[in-house]
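Here you get one chain, nothing else, as structure tokens; it is the form predicted on its own.
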Amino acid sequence: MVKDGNNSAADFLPDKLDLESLRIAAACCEGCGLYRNATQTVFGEGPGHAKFMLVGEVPGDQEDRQGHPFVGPAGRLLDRGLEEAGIPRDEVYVTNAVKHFSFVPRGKRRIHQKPTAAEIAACRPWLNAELAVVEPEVVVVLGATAARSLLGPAFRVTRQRGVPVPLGERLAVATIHPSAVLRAPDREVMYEGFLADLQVAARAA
């Protein structure tokens, strides 16, 4: 049992590799320190076998409470892009990088806080588990820490967005989070280019 909160999520990894296996041994992760002040682990929900898998950066707020990812605006957003761009719901797998909400407190409200690089290589395994076990065919990217999960420190979504790269056996495309578009002052500019990036992951697959 890790009891210092600083280790891995290899340690709680199950002997056998299923989405539900996964699902229930996330559960009890305790591989980084962020377990301690989270409500639950929010896993990955989709198809066993999904041609996308969308890989967000960290739970929020809305997340966290009820246990399951892209809920919200952001979600709403998210799902609005998908249908503009030609990707059936039905054939995504959506995740985060990081399985535990990270925030500060302030007052009654919980404010998001990016989680740090030691969070994101704790929670790296669960992720890895969840591409070998969905096998897509396409890894969209959404933000700055599933970038710098999945593609690595140098990588800049800024400045590599919407440009397939290699990922393994199949393609990664990096874009932009939905929260991003819900905060900037152009927001329908902002979308447009979201939706152009999530357009380009669709004819990659």
Ligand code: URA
Contents of the next structure:
Amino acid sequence: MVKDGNNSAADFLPDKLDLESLRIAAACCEGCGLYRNATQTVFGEGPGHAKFMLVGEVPGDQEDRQGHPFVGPAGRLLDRGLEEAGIPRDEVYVTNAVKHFSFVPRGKRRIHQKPTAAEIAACRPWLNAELAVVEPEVVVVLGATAARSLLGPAFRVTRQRGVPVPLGERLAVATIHPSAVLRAPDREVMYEGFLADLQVAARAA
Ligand code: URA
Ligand code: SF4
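Structure of the form predicted together with this ligand, please, following the form predicted on its own?
Complete assembly follows, chain above in first position.
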């Protein structure tokens, strides 16, 4: 019997590591409590040997309903950034640090909640497996949650963004989360910084 919040996705990994078997196995993951209230697992998507892997935080409301990563407002901003940075969409694998929507209900709305450190850790085996299969040259780390998962709790996105750092045999470039750009009062300034970081990632490959 799987106990809530006390486990890990590691218990659900398939024997064979390829994107198809990972996706099928992840659909049944109960590695933390988030699967209970979310609609479905939102696994990463993109070509099997993408040059770039983009790692967000957690699926949002739209992603949870549709079952695909970054298909809501943050995804549209991300698409714009990728295009302007000259990163072709067919060289990009997109995923999240945590693969089930995390929210609190408020009336009919579902309000996004930051995943906990335990949930980030529980979900990490999926991200490890995606990295092992896709073998991207550059990992673009979108925001503090992805940074916590991939670069550790001491990493500070505000201070260390936009500079390639080693991540095993790969390079990682951290930037702010596209949702932070959307929420910012000075949205264009924030967007320019976000774009500059994506351009660093483009050149790092
Ligand atoms: N925000 C994320 O971090 N990931 C998504 O897939 C959508 C919004
Ligand atoms: Fe499994 Fe991750 Fe979903 Fe938790 S969030 S149930 S670890 S896929």
